[in-house]
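Single chain ahead, written as structure tokens, the form predicted alone.
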Amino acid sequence: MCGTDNKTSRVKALILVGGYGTRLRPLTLSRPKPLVEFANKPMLLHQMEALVAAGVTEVVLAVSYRAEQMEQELNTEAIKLGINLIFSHETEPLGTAGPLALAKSILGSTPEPFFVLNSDIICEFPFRDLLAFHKNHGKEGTIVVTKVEEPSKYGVVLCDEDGKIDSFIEKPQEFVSNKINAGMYILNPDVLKRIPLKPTSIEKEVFPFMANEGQLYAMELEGFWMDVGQPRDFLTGMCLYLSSLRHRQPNLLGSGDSIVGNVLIDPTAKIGEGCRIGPNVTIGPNVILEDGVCIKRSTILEGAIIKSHSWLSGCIVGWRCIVGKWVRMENITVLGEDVIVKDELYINGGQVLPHKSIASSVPEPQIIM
């Protein structure tokens, strides 16, 4: 690997991509949740291109769930990366802490600290950072946590101005701190003590003692930060992503007369007359938007086709699916793979199942099977 050195080059990583993906269906009904894109690229690349980018050439994925579709995709990007990528097998669904256990022959191979994400984050990864961090303080793990506005729907942490975690709090009826665990951390092997190879949950029977020990700090990560795993907090979470693309590579944003704001066009879409594009908007693969069409704080997903003066917003739209003329959907719709809707339809807020034709306007939020 180039740019890396031999102290980071050792360093593994386990992403945990077991769950079922149910928060976002309809789209999970067709691919495991990890491969959805987002932003025009699988969820789980986001991560794994981020880890290379900080040194690690080993990931073990902790999969249970459509594990076959996963493998094949992923071992064709991880040669690309240029990483090692190993497959865990969960029998039975392991929690949060199960499956480190489950795969600690790798994780415990060497003395280095390995990084564990969950795969539904999306932030700017801070990995290098991470690693200095934890190093400089020699303790056990490090968490990062994110400032969040609502911190009565999460845990919360509560450390000292060196980072050094004294407690958790979950869901605070009232304030004490607006610091919650982002779902990464880096642990030294020592902790693979600690877990036993059944269900166990890290963040209810692993990270408390850690803590009581002193053995715990957390990092606090800049930017923006985003659980997409539910398909309101995804399209929030593509708008902060856009919004940092702007910052970082605006090259990749689109720009032209029909654009609005922060897009994201995959240049094999197609885009007819007089459309307006944005903000917030991303369009994926072999899509076609034709003329007139109106799209706004919504993902395209590849090969679906948005016919002519229709008007989207807050939506996202499978694969392969046809939107008729003069439709109107709005108010987190989403279209599962390959629906179509009817010509002059209002959707407001369906959720429609794959392969299903739409020949009547949803009116209020619902699913349809």
Given for the second form:
Amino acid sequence: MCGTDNKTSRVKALILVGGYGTRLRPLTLSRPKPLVEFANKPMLLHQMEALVAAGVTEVVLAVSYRAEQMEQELNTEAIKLGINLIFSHETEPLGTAGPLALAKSILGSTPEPFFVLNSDIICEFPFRDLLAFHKNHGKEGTIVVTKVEEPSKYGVVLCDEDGKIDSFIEKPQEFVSNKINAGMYILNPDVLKRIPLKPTSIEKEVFPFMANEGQLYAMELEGFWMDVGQPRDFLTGMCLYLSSLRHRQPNLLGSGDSIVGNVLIDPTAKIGEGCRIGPNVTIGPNVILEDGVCIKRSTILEGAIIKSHSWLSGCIVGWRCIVGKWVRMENITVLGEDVIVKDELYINGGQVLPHKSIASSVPEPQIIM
Amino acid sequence: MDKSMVKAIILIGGPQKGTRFRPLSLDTPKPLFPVAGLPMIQHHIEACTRINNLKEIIILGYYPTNDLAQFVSEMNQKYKILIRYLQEFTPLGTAGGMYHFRDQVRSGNPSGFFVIHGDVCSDFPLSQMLEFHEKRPGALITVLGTEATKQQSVYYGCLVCAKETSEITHYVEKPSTFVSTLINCGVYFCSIDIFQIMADVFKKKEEAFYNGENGYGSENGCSGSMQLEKEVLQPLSGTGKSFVYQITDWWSQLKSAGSAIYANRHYLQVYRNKHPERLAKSKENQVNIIGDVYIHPSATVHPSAILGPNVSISAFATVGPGVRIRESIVLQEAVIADHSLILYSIVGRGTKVGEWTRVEGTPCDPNPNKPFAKMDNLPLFNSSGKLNPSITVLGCSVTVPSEVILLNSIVLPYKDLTRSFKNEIIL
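So the form predicted alone is up there; where is the form predicted together with its partner chain?
All chains and molecules follow, beginning with the one already shown.
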């Protein structure tokens, strides 16, 4: 599709942001989920940047709540990216298809197809390829599918060699396919006719009918894919993302004596002597790691301080947290914003709400209100 | 006042005893386990050497002589006093051994002797006891007593005494119902004539045995066994010949490994007054010692490590950079690598702990909110079959890898661990 920039520039996108992001609490108690930094960049920005790179100039965010902070911050980013950002507010939750009906006037204003994506997914967003694939088969819609190891947990997609979808099977008992809906689509405006303005599931109430009519194709995703809507998957997604960076832009990853494997470090972070960072660690802006800190498979968000000799594995440390000396935290421990963990404590799978001060160990996984 | 000489007997039992102290007693006889840097019974010996006219210390037990030979010769050199180990041919009870060796005890014509159980820990106010005893001409035995809680008193020997005279009017060993909160500390001073009482007891037992009263071969037969508490102290109560000297400061028993951490803390505290030179001090311009810490001169502690309070580091142990140790005992030749944390644990001889590892136990201190509470010597397992949280104990020559956690666990000697363990016994 090279040389058709004028044409693609008219392509729009709708991102399903949805509700409060409760699955990513306690982080989302302080910051709307789209603004939570994944690999040092707000989650939504990963998607917006990829859309911009594919020539999208207008993005609709379907949100079911108002958040001034989010709208301001995202508008600033939109200006930087040179795109038009439109917030489409649901007054009642409209499911995965309803928001398209709500934004019908925007999405249906041109005959060009539009992208739809869930805001929780992280991958090497193949929007250009998707547009090309879609134009090539000429039908109403294309969904991106990805292969997973355990398809029985998901709805799987059955399709022919060309990608034409035959049917969907919810949580199959026996193996029929390992391809699942990756939560990214490109649809022609015609599809909007199929969607009423009421709570509707695109997966259950729209796609099966399109497939029956031979109007829906599947394009297989290259590379990694992860729904990062909850802490465990957030960390798994970060590992996959960093190893993808290793192949695409290795210069962005940290290197040096204290770095092991794939580590992303903001240039404003300070790292003490004798640390061992990595593999699979993201260190945010203005983070301070004191001497002799060991961190693996974790995300440390902006402004956090990790004091000397502490050991962290499988943790998300929230903004401006202070983790004391000789602390051990592991097993999907998530610290909300501005949490203080006193020296020498052990936190095993603790989910700590914002602004708490932790003064005794948490030996078994639990939520600390 | 009679200033003739006195002796002391330290009762250490034998290898069949002290099983609750495993795995630490697997490679070292329990009486030699170091607390605050010194073998447990060296604290007893030191207390004895503070008495001027104490001329001989007899260590009495049924450990093989070889187990104690080196210790005894070191003690003789160090304290310039006659210290001997006498081995009972068979376990003879708390009085049977000293009665068997009565001629050795009597030789040199002492006016009396202390009897101190090897597994009790105290500041041992022996000279005060002696003075107390000598002020009571008819006294044959003075018992060191302390207050316990009502609930816990029944696990000890219980004393009832007359307030004004301190005379023991009633004594019962581990009663099934409450008798008194005043308990026997396992430390006595006996006048030499106590052997006459023992002789009478022995003779009665012999007669009873040959008259077939106790049944053939019963444990109270003519085996020579005799219990000081039941067969001597109890009959003497109410006769005007037994007294109690009561203390109010720290006293504890060393039964389980966990109680070693508690005793360690108190002996270190005793050093503050009696041996301040034994306590480590922070070097200039840095704070790396908090509270009471003992570091053997041959141990290597990196200046960036922070130790204390209540830590003892034995000979030739190595503590690496950025290590933190609190409320723990690290035995000879153990190695703690960089950034690791040791809390409420005992690290065995020659054991190696990797980097960024956490070795943590749970203190089993007496309830601080209850006056006179003693340490609960909980069984290993609770009623639902789960391990009671306690001190983490690493036996000798254990290897703990880097970056793991060992929580409330007991590791037997020579294990190479490869992962984290919580609330487990690793055989």
